[in-house]
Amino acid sequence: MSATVLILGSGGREHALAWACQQSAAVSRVVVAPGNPGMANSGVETAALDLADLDAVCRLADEAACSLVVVGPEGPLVQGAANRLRASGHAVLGPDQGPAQLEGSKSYAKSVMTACAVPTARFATVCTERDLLAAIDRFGGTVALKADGLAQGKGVLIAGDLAEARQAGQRWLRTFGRLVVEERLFGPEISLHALVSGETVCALPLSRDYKRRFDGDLGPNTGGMGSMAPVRCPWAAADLADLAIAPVARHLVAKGHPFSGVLYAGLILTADGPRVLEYNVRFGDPETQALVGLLSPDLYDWLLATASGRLASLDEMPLVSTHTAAVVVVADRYPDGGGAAQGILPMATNHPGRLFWSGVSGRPDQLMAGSGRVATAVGIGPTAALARTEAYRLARSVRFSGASFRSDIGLGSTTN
């Protein structure tokens, strides 16, 4: 029987997926919702769509006859897309309402981290200048700052001192009402991905993302400046799920609001041990761009027995044996924005790398780059080595006024 997938979203991760669920020969059909333009140029059919609306989410659904939906952004799903799909009959990758406060209220995962002892830095939450003030201090003003919130990506600042820290959290308080103040910590970041179907765990290979707008790790964070698969790590994936992931999945089992979906945790490499940095409630962007490259083509069969609740049943996942790359292409003035969107130029087709657009629009013949991440350019080779040459190769090719990138993915690790 062909199997119809609808993903939902817009950016290169939504991209990936639909590439990665085209290559299953069980999958017919991949809708991605809304899409963007970028998308055609791969044979993907998009469709128009408000994500606000969840009973328009729904029809569409309904209409597709959809075997699986996979919710890409974080957004949807603390709105309760997940609830509304699933009380239509839908198998859906993606946790309810509940369980996504984990990457809605950066409080509420910290709460939960504390009841299932799960590492992570010491912290406290604060809606007041006073009590900002008294946990900058009792942390030393090396703090990072994050909106307890969704921020797409961007609602964490590091402080390098007392008096940024005083300064930039005062100004955030304004911005976001409710903080939380963590300790800083120190050492290489990973993502760790992993399927998770209630109390069922399976890791998928670790990757690292490049968060830092600049070479060298330097400049505001963003959603992603670029990202690589496999990397090494003293701990092997399944030992840090074990840590990091399979705590919360059971806490969640026994309080009557199982996880089913994918839960990232950001984690951080200290001299005293591994540390939950944050957890995300769905694929990352870039990293899914980097990961599909290494994940079986029958990734889909893994996506849909998490969603139904089949995860159990299904032995080690295959993985292709080959190392990724991916260099996010953006507009010079990210992440600040502004500036009138660009055309790009007519790119070479023929790469044994893959290109996942975001920031687009215009016709698929002629796409024109807006002012954020525009695209993923991936990288596939038998070393790292290679697969950062190949995705450094295609990055050039996407060609625009202020089109930028970061020379060193790949090269040494990333920090906070």
Second form
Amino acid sequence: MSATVLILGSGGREHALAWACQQSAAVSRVVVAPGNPGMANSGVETAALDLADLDAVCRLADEAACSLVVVGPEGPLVQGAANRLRASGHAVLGPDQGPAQLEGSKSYAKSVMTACAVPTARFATVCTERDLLAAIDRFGGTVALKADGLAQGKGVLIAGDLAEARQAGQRWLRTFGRLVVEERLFGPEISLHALVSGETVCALPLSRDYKRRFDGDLGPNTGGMGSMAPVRCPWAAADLADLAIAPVARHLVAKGHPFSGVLYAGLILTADGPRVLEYNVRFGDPETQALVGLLSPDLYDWLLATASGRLASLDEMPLVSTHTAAVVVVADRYPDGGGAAQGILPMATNHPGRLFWSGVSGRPDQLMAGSGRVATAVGIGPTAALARTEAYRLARSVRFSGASFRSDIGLGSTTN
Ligand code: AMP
Ligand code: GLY
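Can you return the structure of this protein in the form predicted together with adenosine monophosphate rather than the form predicted alone?
Okay, now the whole complex, with that chain kicking things off.
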């Protein structure tokens, strides 16, 4: 066999998926589009592409004669990229536009959770100030406010008290026109990824995303500062998938919109049990950078089976018995951004499968760090502590002016 895989996207997640697919004996070529020059520096083929141009996406998939297209980010899925690619005869990992609304619309996700009796925070969808204030009062003043559309991690505001909830709620309502107001929940958060093909669900190992910018979970929310996998949790991944994923998969089949791809539930483990905070319809970033170390070299077979409707025919997924830690190296001004690009000092060695590039520009042999997430350094080891040590050693080798990372990835109660 000599399969070609096309991966759409340009971040650390896509670099990690490309590396995992390269480990498969069945795969002879992996192309990431548009990718980034750091990937090219690590031996991954990239191709220029505007992901918003669905004609160009289909053309590239046709030209590459690929056996599998993996859609990394949510944007193209919500725009209907998977529908278009499937209509052109491609096997696609990623849901059609309808089921992609699980991530594209918070109110749709909430309505599906209600219909499927999936445990989640109590909520109200509000369009008027009167309903907003009534909902805030009903949930005791401390609430999560959510914009009802894709917001790239910036669409959620956790109000500290009643005054902030009212003030921010009114401001957001004016900006977005429609909000989901949720009761605020407390507990550790975990990420549950599952491959889903129709009603067939295969839970992947549990992972953790460190969302806040600074040590001790302080500072603003970011796209993700680090990850650990697997995480210790009182619930098995398969049981959580029965609770949070399988009912949704069945519901979508019954509605005539079967899901095909990765469904990822962001869960919070409250004193009353697990609750779903959100669904994403793709792999998480940076969780994927940690997960691939547990899943390769067989990941390609599983992704292809999911995309081709053959997931039910596979046996149990073989997992590498190890621990992984992922530390994201960012510009010190992240997530505010701004400032000039900084040159990255060349590193002594290449680190395939360990260092995944994201926000870089320039030439492959002369990388420039952007103002966001620059690279994810991954450590793999027999224990979480050893994986962590290795990840930090590698993170320190990514050197540019203003390079920064959290120092507490892998410390804390839900890891190890
Ligand atoms: P979401 O995009 O809905 O996952 O929200 C982003 C982050 O906001 C989550 O990972 C949580 O840290 C936090 N969050 C969202 N909803 C709630 C909630 N109801 N209670 C507490 N924290 C929340
Ligand atoms: N790790 C969070 C996300 O990918 O949305």
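Residue numbers count along the first chain shown, from 1. Note that the structure is a prediction, hence the values are computed from the model and not measured. Basically, rigid core = biggest C-alpha set you can superpose within 1.5 Å across the two forms.
For residue 172, a C-alpha deviation of 2 angstroms or more is recorded between these two forms after rigid-core alignment.
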